[in-house]
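First comes one chain, alone, set out as structure tokens in the form predicted on its own.
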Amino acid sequence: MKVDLSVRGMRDYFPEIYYRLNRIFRVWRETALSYGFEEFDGPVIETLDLYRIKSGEEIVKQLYNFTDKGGRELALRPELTPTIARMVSRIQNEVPKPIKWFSIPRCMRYEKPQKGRLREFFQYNVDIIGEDEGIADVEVISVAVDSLCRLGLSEKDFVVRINNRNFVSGYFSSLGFDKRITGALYKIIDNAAKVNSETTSSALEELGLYRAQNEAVRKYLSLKSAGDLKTFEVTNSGKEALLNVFSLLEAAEINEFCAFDPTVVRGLDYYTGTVFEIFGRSEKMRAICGGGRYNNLLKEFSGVDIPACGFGMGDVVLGEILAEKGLVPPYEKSIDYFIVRVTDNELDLTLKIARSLRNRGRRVEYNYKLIPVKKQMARASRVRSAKVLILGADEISTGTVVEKDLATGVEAETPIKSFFE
């Protein structure tokens, strides 16, 4: 009986599958470098009290974690805004602000998996730290939304669902929802899009609220847009900076790709103004990317207030996305040059132009033990070669080699020393 030895919620990278990843890769990091963000990392292993700062001991259950040989409670890294701001406070005096960095690191959470959702993935971060509410928000929600215009989605295939957390507790807080209820509270509002009306009021009177707070939680819910939020009767910062945030998009041309969603509060308390969540317009998935303002949170690591927002995007539910929207570019191996030898005196040689091709940066493949011919010949062609170099005796000779192009045929004598000048 075979034995199945992968481990579940676990992927196997085949070469088509990282071919796949790779432009995914590729289209982040150069989106990044195009708004100026600089490249960073950090370990695959952190301590456990990092993300306990961060979540609370409930992220626990959600971790890979252990004890290691000297006793110390370690995790895997589940993500990588606790290592950002970690590492941010060990340089907050000696670098310029704003601090603009992303990654996109390879982590692990342990949670049941599902369609769009793995225990390892891939995490595309991206953070501004050190700049205030406003114009820092629309630039990394402007990165967020590049990125996948890059990759091929449009307006039409996702939307940026935007709130502000300050907005939201300065509206509930006016109105006497005590800290127990509001908590709660928040659960059930961002849980409001994914059930029906009828969950959502059950939720609702299991709170207990006096019947002016529940016409108020309904009030809140019912706002569908922006211009829903102008006319709101609710004066406070959070709501003068959420209409602020959708001015600047406006005005960086990408308002058509974002709307005012009351439901998205993000479940995590270090949130403390913007916050989004970008979904696909089918809404067949969770959310392909998420994050906004944690003003807070480096204060933990550092005693300073510093601010900060940022996002998280995973390749899963964005490779789902792409599958279903025709976006996956089939995978092809090619090269660019198959070096055919006629025989094993021409070995020297095959070497030699092999190494000067790659130096230019051309992909080059030969066979490693001598077979006939047209044996190299359907090689060269089943790894999707552009062109043939054969190498025979009366060839060399004259000091030329035999250079085909399988996508026409027209063959023609190169000279050898071309290869090397």
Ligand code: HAM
Given for the second form:
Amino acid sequence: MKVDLSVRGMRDYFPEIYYRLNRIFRVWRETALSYGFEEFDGPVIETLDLYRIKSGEEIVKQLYNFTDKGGRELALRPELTPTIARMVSRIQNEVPKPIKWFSIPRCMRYEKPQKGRLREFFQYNVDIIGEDEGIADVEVISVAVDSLCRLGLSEKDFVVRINNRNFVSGYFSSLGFDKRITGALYKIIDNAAKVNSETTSSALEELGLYRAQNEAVRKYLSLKSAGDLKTFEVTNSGKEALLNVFSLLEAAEINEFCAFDPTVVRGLDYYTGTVFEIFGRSEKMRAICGGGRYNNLLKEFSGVDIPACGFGMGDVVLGEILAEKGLVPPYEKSIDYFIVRVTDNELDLTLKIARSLRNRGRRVEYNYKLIPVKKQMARASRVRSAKVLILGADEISTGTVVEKDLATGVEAETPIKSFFE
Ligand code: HAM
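What would the structure be for the form predicted in complex with histidyl-adenosine monophosphate (HAM), given that what you showed me was the form predicted on its own?
In what comes next, the whole complex appears, and the chain from above leads the way.
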């Protein structure tokens, strides 16, 4: 009887899947490096408290947590931001700011597996720590935009929806909303982009808002662009910061990828100023990316005010969008040389030539077990080898091997010593 011992929501990365992932990782890495970010990583396991205190209720519900053999309450990392805050607080006195770090951790969340959502995923994290200027917010948005463009996507495929938490909280507190209502209100606002206006209306009614408050929420939700924001009668520091970010996005020539969106407030507790999410334009799916400013998080660890901003971009939704757009190159295994030997007398030379070529950066294979030459040739084609080297007693006696180009069929006699020069 066949027994399936795989775990729900976990992923088996077969070579063709890993090949696609590796391409994404390569682009992520090269883009972050091109902006001067340094790669780092943290542990896979952290204390449960780190998330209980730092991430907020939503993430804690989704934790894979356990008690270890020493009775410690631990969790598999669902995200990297609390780890960054914990790590930076240990060294923040010694390193010059801003700290620009990126990482591609494997994260685990106990969510209901569905399209775009799994229990295990990779998440590209790009963060700037120790910089409060709006230009840092724009820089991380720019890394995200460039990464997606370098994977082949354009402004027709995705949009960065931007808002500012201080703008939203400042606006609602000026209207006299108390803290209890604000929490529930954020949930309704966050949901407004995913449901129809009637659902939003009835959710607002259930909150028991005064008429004037209800009107104010509607007015807020009707803001559609940075232009609307400019003429919106409210003035607060969050709005100013937001408008500054939009003008910097224009200067950085990435404004066509970006839009103001009042429904973006972000579910994680630690966000303070700028917040953003990136969505595919075509289908309603989970966000490709989410991030923003978290100016208070590091203070909780270090006692010192250290502003920070960054984002997390998952591989799952992104992988689906790339596949949908036909932007996934076909997987083909290929090598440079396949060495065919006529008898095992040539095994010794096979190994030596293979080693020498591999040390020069060539990809080389040969059959482990001696099988007929014809079958070895068939295997060479199957693994898409560019060339085949044929080693037999006759060739060796003349100090040469037959080198065959499998694409053209052209054969040449190559001196054996040339493989060792
Ligand atoms: P987040 O919005 O929870 O933010 O996640 C960011 C991205 O990770 C999401 O947009 C999504 O692409 C991906 N993601 C999250 N959960 C799953 C899942 N279950 N399956 C597949 N993909 C998923 C954060 O995690 C913040 N720590 C990001 C950040 C970094 N903020 C500042 N720096």
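Just so we're on the same page, rigid core means the largest C-alpha set that superposes within 1.5 Å between forms. These numbers come from a predicted model, not from an experiment. Residue numbers count along the first chain shown, from 1.
With the core held fixed, the Cα of residue 69 is displaced between these two forms by less than 2 Å.
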